[in-house]
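What follows is one chain in structure tokens, specifically the form predicted on its own.
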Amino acid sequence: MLSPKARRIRQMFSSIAPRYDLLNHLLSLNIDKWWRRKAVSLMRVTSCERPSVWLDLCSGTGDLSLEMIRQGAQRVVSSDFSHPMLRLNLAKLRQSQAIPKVILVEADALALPFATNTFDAVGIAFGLRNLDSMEGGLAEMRRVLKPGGRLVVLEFSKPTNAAFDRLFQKYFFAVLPRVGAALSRHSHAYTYLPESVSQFPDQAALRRILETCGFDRTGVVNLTGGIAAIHWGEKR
């Protein structure tokens, strides 16, 4: 059973689904594509050099899933709780001819319908801060990972340069909500985005949370001056 917050977020993402990809690429100046490529490149670990089954959690329209296939995943489970997002995901998979390697699953990230120790790697891009319980979601991700498998989290983060941070905050809180609202025709979604990012843990804090949730060999790398960051941890 979804919480009231989770139902609101699902409704919001479902309503902006038709313009979601356009706005992602436009508002990030296409940098988000490189961020995803970098995140997927970090999903391999020494003990699992040829991972066979990967999970793309909070997959949305499937950009991370497609990147997983491009970088050698043999099978990807692409999971989201928004049905309209998954419909667009399916259309994109068919267009790219990747559908034989991807399974779509409509599911809540806090109650995944997968057995323990199922996946060689788990990736989540811009979805962790939307979960009703970040710790509960991380516990589920760890549960479904195989021992030796790696979790990779791509999220917005805290710019590392003070001057750049001030400039980014002006864009993020003034420009982005207006452009997003105009193009998506959803006034709240692109106000919610900067608000949710401002409340999200910074790089060091999120790494500590991963460790508290039982992940070992954690690490973090900043992207584009810390606008976004990739965190990872392994299950032992």
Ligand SMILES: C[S@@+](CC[C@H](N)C(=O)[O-])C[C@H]1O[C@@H](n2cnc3c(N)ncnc32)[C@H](O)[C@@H]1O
The other form holds:
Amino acid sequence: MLSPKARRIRQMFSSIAPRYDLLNHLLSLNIDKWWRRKAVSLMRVTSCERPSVWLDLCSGTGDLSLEMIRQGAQRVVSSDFSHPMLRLNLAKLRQSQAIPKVILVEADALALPFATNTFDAVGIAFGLRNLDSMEGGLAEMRRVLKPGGRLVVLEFSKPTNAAFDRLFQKYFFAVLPRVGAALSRHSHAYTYLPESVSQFPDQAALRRILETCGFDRTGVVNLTGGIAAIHWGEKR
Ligand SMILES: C[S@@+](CC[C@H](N)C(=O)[O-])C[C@H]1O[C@@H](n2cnc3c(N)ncnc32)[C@H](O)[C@@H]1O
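Starting from the form predicted on its own above, please write out the structure of the form predicted in complex with the ligand.
And the full complex, kicking off with our chain again.
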């Protein structure tokens, strides 16, 4: 059963789905593509060398799933709770001929319909911040990972240089919501974005949360001065 907040989040993402990719690439000047490539390259550094099954959680329109296939995943489960997002995801998979390798699953990240110890690697890009319970989501991700498997989290984070941070916050809180509202025709999705990022843990705090949730060998790397960061951790 989804909470009222999760239902609102699902409704918001479902209504911006048709413009989601355009806005992502425009508002990030295409840098988001490089961030996903880097995140997937860190999923490949896993102790599981055998034929692999990877999970793209909160997959949206599927850009991370496609990158997983490009970088050699043999089977990808691409899961999200927004039906319109998954429909766009499916259309992209068809275009790119990746369809035989990807399974789409409509599910809540807090109650995954997968058996314990299923996946060699789990990736989540810009999804963790939206979950009703971050710890509940991380516990599910850990549960479905095989022992030795790796979780990789790509999320917005905290710029490390104070002057750059001030400049970026101006863009994030003043420019992005206006452009986002005009192009997505959604009044608050792109106000929600900077607000949710400002409430999200910074690099060190998220790493501690991963450890508290039972992940070992954790690490973090900043992207574009800390605008985003990639965290990882393994299930022992
Ligand atoms: C910002 S988008 C990220 C999409 C994609 N991963 C990317 O890199 O562009 C967040 C996605 O998380 C999904 N989402 C949010 N909460 C969820 C939940 N509880 N269970 C499953 N999906 C969820 C939304 O439907 C949306 O597609």
